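Read the single chain below, which is given as structure tokens and is the form predicted alone.
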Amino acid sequence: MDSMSALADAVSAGTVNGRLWFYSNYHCNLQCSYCLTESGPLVKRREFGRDAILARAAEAQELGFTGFGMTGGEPFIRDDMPQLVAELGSELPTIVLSNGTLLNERRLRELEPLADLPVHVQISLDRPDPVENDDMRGPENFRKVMEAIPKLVERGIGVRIATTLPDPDAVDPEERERLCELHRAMGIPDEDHVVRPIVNRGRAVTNAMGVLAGFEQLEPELTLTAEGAFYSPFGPTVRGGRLDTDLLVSRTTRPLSEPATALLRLAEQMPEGDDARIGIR
């Protein structure tokens, strides 16, 4: 069986996730306490170039991938990101993960074409209380996010909310309901609110936070970076300034069939019970 039909069959069967992820860059305007990539204003950028992303995206469609994901770092720190996301979204459903703090009026205007595309901007909002939220994510984060989300919604741009917590099962139900009331009031339905655990990788290791996760705990989602291909978007993490390679599947990202085949081989070796695996969603 060739790599094209094998990958398409695996996506159809649920063996691997159909979304291809790109780490667009590693630098960020924030320095969150649990960041997987130790991102911040002064870190090495590790940018994945626009042309390379578009070339891999074209291959992905031929192989049978069904969507794209963009993450970082903060993707919108790159000036070319609105156009790049629009180009991806014009081909397949696309999600871009953002902290939501760089969406000024100029950037919002640049994002307006996304309203006509199957694109969602997934913005992080961890707590309904500004102080507790900002303790984890940075000063003024809560305020900026609460201002940005309605502006995206007003423009008809798809928005999702991502809440990342040390232990989602231990959250006070009243606190969770207050957070849900916030996103509902901004026009974000419950089905577009993602709650997930902090993963003990990157800066979360330094701060003794999160759950342990390796191959068996993570959903197979091929993830490309400037330095190689990984098993999951939780894979290309950084600790002590060094890129983790324990979840690396290939040092090469082209042709895309090579890392896709490597991912499929690993996924097929994993035990049953993947319904409990951690994925970005």
Second form
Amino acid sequence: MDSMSALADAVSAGTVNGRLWFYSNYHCNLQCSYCLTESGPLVKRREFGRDAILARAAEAQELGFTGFGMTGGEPFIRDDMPQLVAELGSELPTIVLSNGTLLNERRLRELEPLADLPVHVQISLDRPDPVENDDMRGPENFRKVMEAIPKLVERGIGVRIATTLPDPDAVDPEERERLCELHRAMGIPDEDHVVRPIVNRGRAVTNAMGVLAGFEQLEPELTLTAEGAFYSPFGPTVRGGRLDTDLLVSRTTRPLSEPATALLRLAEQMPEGDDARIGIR
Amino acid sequence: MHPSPLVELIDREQAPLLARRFYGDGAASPITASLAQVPELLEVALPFVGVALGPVSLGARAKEVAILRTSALLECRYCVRSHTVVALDVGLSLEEVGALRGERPVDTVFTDERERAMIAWIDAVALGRGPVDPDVQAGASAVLDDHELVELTMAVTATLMLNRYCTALDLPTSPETEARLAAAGIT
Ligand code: SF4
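The form predicted alone done, now the form predicted together with its partner chain:
Once more the chain from above appears, this time first in line as the rest of the complex follows.
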């Protein structure tokens, strides 16, 4: 297939998302109660090697992808992550999802080159109050995040805030406003604050939380892990220690054209209309 | 006693997107449910096996003779048990099935010259190493057209692949197969 034009056409037509996601690793210093990947300090790491990520990223540009995303686990648990994100950001706009609690002075220094690049660090902050926030995400989470965000901002690094809630529509408007005042006070504009529902996968299933997200609800957004290519970044989740396969596209990740072609085939099977998608970001 | 599979058999709920169409309405076979671990493999392997082991021009009886005989020679528990049921379904007798399974002499049960030449060919391909005996080649060529010989040989070799796959991974036979065998009085 002429993968380049087919993928680029699908991206410009809006049938697939132009961002290519990487799951860098599955371990994390936290153990949030709604974690999609059941991450924690001792879980199987499933690390995706730096060279493999960069090789797929190079192919992605040739195929017509328009951006990169990095997620986990906690990406910044890896020492090579600042440099890796900078290399990706030198090629295409990049977003890295982080819990924001491992950004010590050394990491912050290593992240400084990101200020000159189209890179955003998306940090999780769920509630405007420490007790409620830390209830789901662990002790001291609120304080660490509130310290880290201004340090990124003052270095000129792009920051987005992600708020994940059981039911975003049911949130108290006064609480929502206090959260927004917090991020605005730290220099994060409203357009860089995303509020999304907990997705009922991974630990959220065990804890009976979140909205269902399957093939019909999700946008096609190619996502690579060390164990295969998935339909969406909400695909390679973990339950009971095993990787979910219901949104597995292929075990083949190279050449990238193979899973990209398979994703296009799947995208053609999507029901018509955006209303089928819950637009989780 | 059923062996436990060495790999997870993926259930319908966890079936990868491109594997879902192979799950049908009933329970997926252990071969399908294991191959679903690698959906791109499932997508090519299952249609291939379907044709290679399907009736095509030789017909279901000849194909089941090839599959059951090969599986018995390779001592593949899964394939012998599964295809004992299929062989009975396509009309082979209990005596014929027993002979193919090595439980009685083939020559006393299969008297048709064409089928005897086919079984000699199956035995040579399944168990042999190196070139096939020229007499067996000549015997098969005498009773089979070229396309039939190709089809029979591919049925044997595809079965060899499945025999080793199922045996190595300790795939369990389905409860339906075991129930059918029990009903037919076959252990
Ligand atoms: S939700 Fe994020 S921060 Fe929390 S345990 Fe999972 S990977 Fe770590």
